[in-house]
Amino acid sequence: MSRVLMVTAEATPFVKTGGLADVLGALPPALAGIGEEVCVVMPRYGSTSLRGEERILHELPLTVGPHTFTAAIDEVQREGVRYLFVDCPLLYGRGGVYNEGGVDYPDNHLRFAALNQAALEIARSIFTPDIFHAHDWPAGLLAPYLRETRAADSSLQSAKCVMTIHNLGYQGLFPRSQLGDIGLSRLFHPEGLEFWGQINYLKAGIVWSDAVTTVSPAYAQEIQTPEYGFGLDGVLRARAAKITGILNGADYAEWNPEHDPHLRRRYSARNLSGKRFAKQALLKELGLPLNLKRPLIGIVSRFADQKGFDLVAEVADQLAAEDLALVVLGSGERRFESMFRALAHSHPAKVYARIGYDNGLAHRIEAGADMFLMPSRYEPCGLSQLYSLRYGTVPIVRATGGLEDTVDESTGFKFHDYSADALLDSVQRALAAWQDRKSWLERMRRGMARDFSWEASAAAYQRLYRSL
């Protein structure tokens, strides 16, 4: 058994802005389930929702560079995992996690530096780990701070540090003028914190951690190329021997058509009648014609360039001209929101778009759609394609990152070139294949049989911890 202390900015069900929270809500319990002792450290924001918490430490002094803070530590135990919340209202008692109104907090460099120092103080006084596991740039300074701590305090001498990159596009970049705030000026050089004249928290984690993981094997290779490396491909290639890709899992407790509370009729690979009912119910709910003979394509996503919607915009009218219906749920960049609104307005009998997020509707789209479109420019792992496979909703994806690792031609449709023509061709191949009902049902059932549960991912992390 290893004692693992994870550091993160967010975790479900406490606070969530993206997929990082889903991982930190699911991976720690999965590790606990196979015998690891896991503690998760994160901030207590003004928006953090806690129940049954216990204040286990009233005063924890924190020193970050020239700054001193006092925090309290609250604990919630969930599914065999200790979640420890750093309660420092001066730093975290705000409405947002990273920003408000789309504007980043100007002291984010200090807020997350303090989180990493709090994790080290917790390691000395509350939970002594064998492994520190840092998640994304907010935990990027954990490894260099641990390095500095080891030099002055031997109590953590044998602890190792793992850094997981969930999305290399977000690196925690701050101006050089803030270097004095974090107390690591001596590490500001091209082989350390420095990145084109700025401070780079994620780079720090990559450089000084004992192992680096990404959330899929293909993404582990892609980030070592200029196309996907966001300026860090050289740093990563130099450390290729310590990089491992471990696929994220799917939370089948929530995403499973056999017991989904958002569906009026459940179904399984053995009995797919509920799938047909789900399509009919979804079309009725959204006010689209009840045409079950026409394929229904679903999209549930954040609207951003990363997700490939610039390609969709190029061929939107050609897609709408096909014999299909399209249902879209999501929000993000205004140009894509406007594009989907306009498409729905121009083709009201074929296209439905809802701007925003509705968890129940997301489940009903997964169940009711025949196909699910994910044309991502890059996708570190992706979860929607895993949900789609389990719901018998055939994925149409670009072959990148986790989409490449989890979808094959026996369960879905893939295109490789990042082009609108390649996307359109893949959709048309799927529409043609849909006409052969026997073959399509076999494809659905193969996808539903795929197992991307967290247990397999947790076992891979366990092996990595053992190797360290």
Given for the second form:
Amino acid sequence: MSRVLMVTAEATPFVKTGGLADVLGALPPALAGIGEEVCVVMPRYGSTSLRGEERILHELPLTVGPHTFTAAIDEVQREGVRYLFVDCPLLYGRGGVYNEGGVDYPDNHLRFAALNQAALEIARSIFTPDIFHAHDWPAGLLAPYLRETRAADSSLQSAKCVMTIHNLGYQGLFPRSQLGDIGLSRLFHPEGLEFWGQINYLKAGIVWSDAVTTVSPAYAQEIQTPEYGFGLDGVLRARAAKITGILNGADYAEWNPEHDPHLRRRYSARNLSGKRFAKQALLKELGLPLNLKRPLIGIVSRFADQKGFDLVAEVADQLAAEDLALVVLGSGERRFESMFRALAHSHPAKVYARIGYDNGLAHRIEAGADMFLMPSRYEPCGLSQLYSLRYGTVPIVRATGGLEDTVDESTGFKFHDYSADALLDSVQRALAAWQDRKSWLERMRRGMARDFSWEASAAAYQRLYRSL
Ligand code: ADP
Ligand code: GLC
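Moving from the form predicted on its own to the form predicted in complex with adenosine-5'-diphosphate:
Now the complete complex, all chains and molecules, led by this one.
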């Protein structure tokens, strides 16, 4: 058994902007379930919902470069895991996690530097770990800060550091002028924090961690190529020996049509009548014609460049000309919000678009849709396709990263080239396959039987911790 201290910017059910939060809500309890002792450190934002169950543990002094802060540490215990919240309103007491109104907070470098200093303070005074496990760029400075303090601190001397990359597209890049704020000037060189003249938090984490993981085996390979490496492929190739891909799991306690509280009728592979009902209810809720014969395609996503909606934009009118309905839930880049809004406006009987974030509706789309579209340019793992498989909603995906690893032609439809024609072709193949009801049901049931539960992934992390 090891003691694992994880650092993250988000975790369900407390705060979520994407799949990272789902992972930090599910992996720690899964590790606890196989005997690891896990503590998760994250900020307490203005929007963090703690429902008053927290216990205030400590007041900690935080030093970040020349700055000092005081933070209270609030604790919530959940499914055998200690979630510790760094409560420092000056840094985190705001509405957003990283940004507001699409604009990043100007002190993000300081906010997430302080988070890692808080984690090290916690390691000294509250929870001494064998393993530090950093998630994404907000935890990138954990390894360099650990390295800087380790010599002076005997309790942390043998601790190892694991860095998990959930998305290489977000690296935590800051101007060199902010170096003084974080107190790591000594490490600003090309083999360390420096990246084309800027400060790069994720690179620092990659360089100084003992092991690096990504969230699918395919993505672990892809990030070592120029096409997917976001400029860090060389750094990663040079460290190929310490990189592994561990596929995310799906949290079936939260995403399961057999007991989903967001559905009025539950269903399973043995009894699919509830799925038909879910489709009907969804069409009704969104004001689309109640045509159950017409296949319904769902999209639930952040609207980021990564997700491939520029391909949808290219063939939007051709898609809308097919005999289908399309339901879209998402928010992010304005160009995609406008594109989907306009599409819904010109095809009101076929296309519905909700710009925003709505967890209940996300569940009802997973259940009510017949197909789920993820044309990602790149996808480190992707969770929505795992949910779709479990809900009997056939995924149509671009074969990249975790989509490549989790969907095959017997459970879904895949296209390889990142092109609008390839996307259109695979949607048309799905629409043609839909006509054969019997084989469609078989395809749905095969997907529903696939098991991506967290146990296997947690065991893989456990093996990695032990190997260190
Ligand atoms: P990413 O982390 O890159 O956004 P994932 O597929 O790993 O992609 O995870 C996305 C998660 O966020 C899923 O749980 C999905 O249901 C949820 N999600 C994304 N957009 C929305 C939205 N607009 N409303 C509700 N949930 C959303
Ligand atoms: C990132 C990736 C997504 C992955 C998630 C959780 O947000 O974009 O593919 O599933 O992290 O690891």
